[in-house]
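Here you get one chain, nothing else, as structure tokens; it is the form predicted alone.
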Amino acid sequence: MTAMKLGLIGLGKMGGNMRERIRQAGHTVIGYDRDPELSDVGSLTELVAGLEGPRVVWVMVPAGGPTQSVVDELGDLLEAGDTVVDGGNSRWTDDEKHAEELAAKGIGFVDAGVSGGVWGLENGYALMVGGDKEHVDRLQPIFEALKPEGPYGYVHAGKVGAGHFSKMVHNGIEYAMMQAYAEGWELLQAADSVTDVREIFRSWEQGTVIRSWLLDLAVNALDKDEHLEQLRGYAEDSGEGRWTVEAAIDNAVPLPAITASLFARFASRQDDSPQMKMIAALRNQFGGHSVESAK
């Protein structure tokens, strides 16, 4: 394995754990975050100065304006031959824009859809990567450090934008799966004949065709709060569910289950939905997303 040195911008729930996993694999990481308690350096300028060319800088900040701001600043600080990786949840169309802007300065760009949430440090991160082969190949040691052990969990999905497009579809599927578990849970809770919904969910963890990590996390949540009475039935959407539905419209692909699950999130903001208690619990379990307490 070739040890690498890279910069990592954004050390929140995902970025902080990614820094640790990469270091555990023997690579050097210089991390920067606006929170000085988390940061290894005081500025992006200092981060870039600590790297030798050709440099690699991995960005893990919120999509949209924050990512654009960081890309703009890196475009001024980096040099031809360097590479920027956007590992956040950017829209794939933003990737195409960022790649074009950086290419004009000779800087490579790779988009990486990253899945693993708060469990990634221990279990590894699934990686869906887009970009030119030459840029992707030089990052291979870092991808190997981050991915789960074994042959799966990493894919060069295609050209720039393909990584985030794949992660977007992944999250759309996740929406629909969570919605199905939530609807089943509410129906079981409502049935007079059913006396132990939590143990029914637990029994599904072995031998059934609907077993999954999300099911395991649902059982974790129910072990902490059997009837989810401590949660308000309210769930946000990260944006990727909306983008998935928009892409389906653009490509004339029917997505009834994913679309319905997105609309159910909207409905959760109008009433204290029992189904959304489970959605909120699952989002907290796999991603550390905040939940709202029941009043």
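Positions refer to the first chain, counted from 1. In this text the structure is predicted, and so the values were computed from the model without any measurement. The term rigid core refers to the most C-alpha atoms you can superpose between the two forms while keeping them within 1.5 Å. Compared with the form predicted in complex with another copy of the chain:
- For Lys277, the Cα coordinates differ by 2 angstroms or more between the two forms after the core has been superposed.
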The other form holds:
There are 4 protein chains.
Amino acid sequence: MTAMKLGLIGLGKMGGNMRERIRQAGHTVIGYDRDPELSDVGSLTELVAGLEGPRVVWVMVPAGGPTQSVVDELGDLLEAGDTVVDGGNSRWTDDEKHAEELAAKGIGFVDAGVSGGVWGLENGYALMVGGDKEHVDRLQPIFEALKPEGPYGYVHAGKVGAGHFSKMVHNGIEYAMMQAYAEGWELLQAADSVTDVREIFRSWEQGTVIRSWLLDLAVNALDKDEHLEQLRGYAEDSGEGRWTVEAAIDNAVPLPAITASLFARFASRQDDSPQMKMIAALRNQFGGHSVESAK
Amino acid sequence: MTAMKLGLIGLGKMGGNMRERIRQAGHTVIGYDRDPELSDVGSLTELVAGLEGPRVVWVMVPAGGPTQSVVDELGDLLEAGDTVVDGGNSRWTDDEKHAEELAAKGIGFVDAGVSGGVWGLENGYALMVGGDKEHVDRLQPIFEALKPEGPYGYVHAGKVGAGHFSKMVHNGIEYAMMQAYAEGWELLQAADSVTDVREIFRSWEQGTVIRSWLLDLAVNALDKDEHLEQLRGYAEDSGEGRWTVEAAIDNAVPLPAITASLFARFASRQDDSPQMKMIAALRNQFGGHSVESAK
Amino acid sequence: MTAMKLGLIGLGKMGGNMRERIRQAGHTVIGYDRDPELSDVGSLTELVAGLEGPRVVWVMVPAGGPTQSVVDELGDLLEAGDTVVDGGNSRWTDDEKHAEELAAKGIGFVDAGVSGGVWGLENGYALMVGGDKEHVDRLQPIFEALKPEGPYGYVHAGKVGAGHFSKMVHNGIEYAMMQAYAEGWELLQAADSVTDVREIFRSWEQGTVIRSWLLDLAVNALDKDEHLEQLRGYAEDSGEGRWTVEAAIDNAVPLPAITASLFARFASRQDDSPQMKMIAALRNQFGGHSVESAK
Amino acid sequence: MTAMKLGLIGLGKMGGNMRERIRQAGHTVIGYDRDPELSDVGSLTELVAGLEGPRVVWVMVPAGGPTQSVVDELGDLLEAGDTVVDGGNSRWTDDEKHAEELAAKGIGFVDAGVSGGVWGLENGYALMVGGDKEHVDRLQPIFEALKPEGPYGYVHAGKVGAGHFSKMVHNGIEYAMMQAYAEGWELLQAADSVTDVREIFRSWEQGTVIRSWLLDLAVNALDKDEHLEQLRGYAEDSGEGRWTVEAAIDNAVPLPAITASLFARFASRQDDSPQMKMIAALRNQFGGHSVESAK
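I've shown you the form predicted alone. Could you give me the structure of the form predicted in complex with another copy of the chain?
Now the full complex is given, and it begins with the chain already shown.
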């Protein structure tokens, strides 16, 4: 293995752990974060100065404005022959813009979808990468350091954008898988004949068609709180589920289960449902059905 | 027109108004209800005694047990050649049972789906009828009295069960139409650029593809309460939406919009969503995403 | 009524009929179309020259590129104080761009969603309008000419974009209403007990909760072809259904019935379903279930 | 371990493998099948005669009529104190009937949902069991023989019916998980930027949130046929998905993702979609949109 020197921007929950895993693999990482407690250097300029050409800088900041700002700054600080990797949760449609902006200065661009969450430091991060082969190849030692051991967990998915697109679809699938277990759990909880839903879930962890890591996590959660009484049925969405549905619409691909899962999250966040007010109003209009008044 | 003599069992909101409309058409109605204040006679025996053979008795009581009891009683009280009409909201699968039970005694059976709600007394009731031609024909004067004027509002839909089946599908369609307006209303309410959703709905009442009686009712409701602030987003379901989905499953017919409308009602009645607790639990497990605690 | 002089660009099926209806109301219309057979003038320059300031020009060309081109040209040809109306099917997100571009030259902008299809010439067009009051007011005589008689069919829905947004939601609702009737029709066709689905639909045209203009059209279609045997189950989508779902996603509004209707159209256009190939492959993998080979 | 003697009725793909696995564990199995080539004995009478009281007989025949027949016959052949296990895919609502029928003769009843498919012989079968503790306990050595090694793969889920109910929900979850991967696969296949969908799926097998046994199977399938060109997008359903949705309706539990998955299978089996014919007919009616003619 060739030890590399990497600039890493963004040292939050994900970035911080990634810095540690890359260092454990023997590479040098200069990390920058706006929080001085986390940062190795005082500025992006300092970070760039600490690297030698051809430089490689990994960006791990929130999608949208923050990533755009960092890409703009790096465009000014880096030189032709350097490479920028966006490992954040950017929308794939941003990647081509960033690639063009940097390409105008001779700087390479790679997009990397990163999966693994809080377990990544220990187990490795699954990586889905998009970009030109020459840029992707330059990053290979870092990808090796981050990915899980063994033949899986890394793919060069296609050209610029394909990494984030693949990660986005991964998350869309994740939404529907979670929804699948959640629907099954609610139905079992509702059934009279069933006495121990947690043990049913546990029994499924081996030998069944539906065994999975998510199922293992569900059992972990039920072991902490058998009926999830400590939680509210409220779920945020990170944006990637939305983009998945939008990409499906762009491509005229029907996506009923993933979209149902996204909508279930939207609904979970409403204190009262405006659309169901209208249903109640209509029922009252034509049938004289009684309605419930707002509190 | 031949004036008829009809027995009518069940004089609630629907049955009471139907009695009035049939009488207004010049027929004689002997009505029975468990509530003596509503009833013309003291018992079913008395009702049957007041009719002359071949007797015609219209049953307008709640589906399931109550209808079954009345059919059983009528089987004992009536004679061969008489006819029973079930105009309640029975599940179509009950009709064949009732028809067989009565046919064993030579009594005819007709099932009638009745639409029109509280507006039926004035506008007439739409009728969907199932049964053998000979039994249906006998009822024709009563059907004429109940239905709206003009060429619509009545159909002999097929054999026994077809009347309630058609009414059930009518209600399934109704669920999805209501859901359609409700979704559109919520989306317009959420849009920044839109300032007057009620007037948009009102403008649609003529000249648009989506004009309908339900739309008129929606505007009525918004005129009473522009943002439906007096209502809670809570909707019961009467059973016919459930049966529609079950019939679709029996026939392997995909019914995505109607089923989505039914599920939206189920969800509207949950104070907290068990399945979304599981989603929250899983997000917390793999991503360390924060969760909201139950109150 | 003040007779107005209007420039109208785009004289296709919609624009041509609108020209006729506006003229019938006593206004002067100078129409331009790329097809010289339809056009009143030879060029946009000629059209603008034929109007007197403050000029009003109605654009009725396909959304996207064509509308953008015309707006650009009009920006060059018109003068401060003139007004442009986009009555095409533009996405509401385009409206603000167009308004800003024209406002920079002192030209007003109004967006108008127009419903009514081939029936509009006779019955009038429902109009949903967005823009500043001063620009909208200037158009009032034209809106009066186009809209149906009576108190409906016109609304000033809000600021720029609100007209197209409202029309888009109208179309989203339309998708789900059509899907509602279509699902009900398929289920009735599949039921053993039902003998005459067309007459059931016809009976619903009056006295029912689900009576509507779309239902009337369904009966018209069934009168021409009782079992729709002449048609293939294939449906295009015009874009507005897609935008409705995207707007819902932007606003975190769950839209299950409308989205299901859109996805049903996507699926209808696939000769074979890639996702169902994967389902078949998985069933074969774990269960040894037999699969059907591609033809 | 106490070696047991078990009667096993139904030696098809599942039953045959289960006989082998139980024998490998050291128990004696007398198998009966209508196919003499597979059967150990010539009749049920002979099978029962070969066992000693208290006898245990495992039924592994198709749900519905065949299972009912065998239960009826066993009711006549067995004696008080014996136990019948239904390990087939019976609907949970049948279990209570069977239990009552046998209880009237003092015969115990246990329902067992069995998962594992063609891989069960080697890996073990996951078992979900319902019934009274005394009957379930008697079967423990057989359950031990069938289940996978380790702490998972077996649960006593509740009273009679709970085993099949749990297995049914397992299969409902399975439908939605398969649909999740299938939707993601179709979307990736449709994306321009993505060049190697199979390798993306393979990369997900480790380190991702969505890793699972079904994902492994998907990769197996893609390794045999990268774009699934040999398959048609056609999927049967075994009944348990339907029952899951029906159980959800009974319990007023919204099940959008699982139901969407079921409906996608229904649609996959239609050569042409009746409901989309109606959509096409309506579009033609109001918009003059062109339609595609049936072939």
